[in-house]
Amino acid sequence: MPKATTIKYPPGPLYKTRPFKIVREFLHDPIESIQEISNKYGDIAYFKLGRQHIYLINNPDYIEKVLVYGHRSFTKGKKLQVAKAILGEGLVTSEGDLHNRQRRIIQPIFHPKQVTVYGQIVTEFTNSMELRWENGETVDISKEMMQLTLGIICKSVLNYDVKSEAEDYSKALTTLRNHGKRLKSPLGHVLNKFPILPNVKGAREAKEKLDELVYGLIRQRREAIQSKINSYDDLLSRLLQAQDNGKSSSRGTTASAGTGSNFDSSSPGMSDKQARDEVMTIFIAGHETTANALTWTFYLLSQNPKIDAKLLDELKSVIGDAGTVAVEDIPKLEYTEKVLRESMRLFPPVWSMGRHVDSDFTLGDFTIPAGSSILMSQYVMHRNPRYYNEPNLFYPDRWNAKMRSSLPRFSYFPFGGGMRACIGESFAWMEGILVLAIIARRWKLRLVHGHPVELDPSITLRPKYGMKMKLERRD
């Protein structure tokens, strides 16, 4: 890091007499201290964590700069590692030529086309789950979502129906993103080198769970491919059956089950180990992220009775009285997509996104050296008022073609972008929309009164304390 003399610092909080305010601040709410600190210094803000450099980016355009046009300045930093210990060299984790390699191998199995085939398995899990739903009865919708999802992410990753299990596996992975949570903290680090503390110990059995399910179905997978006798059309085969068609760095040995390179020399798909790590970030990624979302659209909408009936509205024309919504009916969902768009403006299920400055890099007015990092928040940004008129409001209306037309790319980025975009995009706009359309048109959700509603904001957005609301039957 240059000496800081020879840097010219965006406006920020720098607090030289209380170094440690801000990080007391930054722990205690890490979402109000930024949105306090945007609010107050603008498009580019600059402040101290303890030793760590942070450039906090409030433009648009500054952020397609970093994630589309400068992206090769930028890695993901050393937080990463604390990621790695539960997905291993996934898509969210990897860099460079890796990266690059296995996304090209994963992108067309996220085709929108598709994506589409998987369809029937979320109206079908969808369609199960509120079936055993009582009129009356009181709910966590987000647990309910939670082991929705990720059934969903089983059966079309897996081609593996977790059933009864979708609890145990729910709460397995829950207990891995609190201890990934822990270990962001010096003392958690400490802590986590005693592997007989309770919550140590339980995240090393969390991982044991899952990985025993996720290796058991590769040896199987494996075994059928080879035998050509049982064919499996399910992501996971495809994975271990793709190939790159790319540009890609030379090969390493082969892996065996849990070890090993990324790579596997004998044959021209995935390393076992590699096929693991993919796996692991899409059932992370790609159910908790979807069921955050849908659990505070049920809460908004519980918040926001004529815009929950102008969506039933819709519903009932589209897909009539018996509730029965497919692939097919989803463009003619346009009130519905808009109101999972506007519930992802105000809760973004990832609030915030951070890079490590590998080469100084200019923004505006400004050199950001390397070694510092950037911060970009989805949650600040969505509720800017230079870009939506009453930010925090619940206007689904908002989403019309002129409004969608004007605005600047990255003032809306629930996914990401650039070259490391959420490679499941699509797939989570269509498990969206239908599981709210199945849902919204037979039931109507109340927040059970008194409970309590609060942001945890970790690596995803969930509701601290879950989100209890009664059922109530559409007649």
Ligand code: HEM
Given for the second form:
Amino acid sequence: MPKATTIKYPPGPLYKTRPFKIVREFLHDPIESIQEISNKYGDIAYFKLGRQHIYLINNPDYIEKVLVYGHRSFTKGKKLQVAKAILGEGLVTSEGDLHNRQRRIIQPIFHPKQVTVYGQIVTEFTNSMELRWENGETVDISKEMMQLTLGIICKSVLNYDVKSEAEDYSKALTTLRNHGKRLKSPLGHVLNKFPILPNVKGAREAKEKLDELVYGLIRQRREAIQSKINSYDDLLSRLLQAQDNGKSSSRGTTASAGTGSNFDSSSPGMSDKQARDEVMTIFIAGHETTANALTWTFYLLSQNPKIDAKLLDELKSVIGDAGTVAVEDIPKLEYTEKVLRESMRLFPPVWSMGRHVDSDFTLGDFTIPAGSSILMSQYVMHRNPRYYNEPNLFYPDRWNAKMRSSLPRFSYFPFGGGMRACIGESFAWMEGILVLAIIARRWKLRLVHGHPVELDPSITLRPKYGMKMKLERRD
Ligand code: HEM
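Starting from the form predicted on its own, produce the coordinates for the form predicted together with the named molecule.
Following is the full complex, with the preceding chain placed first.
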């Protein structure tokens, strides 16, 4: 990094006199801190967090430059070390050639055409969840959605039915997530070396439980492939049979064949460890985000009865009284789509994204030196009054054709963008719309009186105390 005196920094909070103030503020309420800095300093702001030089980007064109046009200057950076402890070198955490190759292999599983095949799984699982529900019962809808989406992703991409174990696996994933949070604290890595501590022991057991499941599935599938009785075309089969031919993908990557250490040189496919990392990544990335989106949507509907009524009107006319909903109905569920879109505007499941600057990069009037970090927040951008009238209002009808065509591309980016854009976006829209339609057609969900609703902004945006809701069957 060049000498500090030669760098022209964008405006931003200095905190010179109280350097720990910003760290404390960030730990306490990162969203509020970012929101304040963005409001005060605009498109690009600079501040130091500990020894890190951070550039907060709050302009859609700049975000597009970072994610789409300049992606070669950035990596996801060291911050991912914590995630790597759980996910290994899967699609979310890997970089460079390994990432390009894995992405090429996995991409077809999430092709929009393939995704429609998964629609039936979504409706089946949602129907059987709501068959369990009782009129007047109180549930934590956040938990229900986590278990539902975990079941759906396991069945869709692994052809594995978690059934009654969904709760156990969901708990194991939550344990790992909480442990990941603790690892981020200054003493986290030191404490992690003491398996006698209950938290550390719990996290190791949770990881073992999930590893046991995934390695078990890998073993079974290898046997099926070897004895040529494998008839599945799911993620696991593709991963295990993958032979990267090194062709340039449509995304313009040029990874060469079989050079990565994660491909087993003695067999044509991927090593068990690499397959495990990819499966674990899809497990986690593919269920928690959608579950959060749905949870916040039900919360918003409970607070906005007129919108709930309008949604029900559409559902009645498209689905009818008793009929169930299918993928083919999705294009007709226009208002349902707007409700979900607006909910992810207000409560984006991934609320911020970071990048490490590998080589100097120019944005507007500033050159961001290598070694710095870039921060972009969906939460803050999605509530920017420059792009959204009354930005804090839940108003699905704002998403009309005129408004959509006038918005800059990266003023709404719940799924990120560019080379590292969400691979599961089509899946998430299909799943989100179908689950919302099925549940909202048959149930009205009321927030339990006095239940505290607060944000828990970790990697995803969860409700801090879950979301206790009373189920009322619609007639
Ligand atoms: C509402 C639901 C979802 C949201 C809001 C969401 C959001 C995102 C975002 C913002 C990123 C980019 C992160 C970055 O660039 O730093 C991402 C990446 C990713 N997402 Fe999603 N996601 C959702 C659902 C899913 C689903 C259903 C799957 C899989 C079935 C999935 C799998 C992934 C994977 C594997 C990546 C890493 C892609 C790469 O780096 O190549 N996501 N997601």
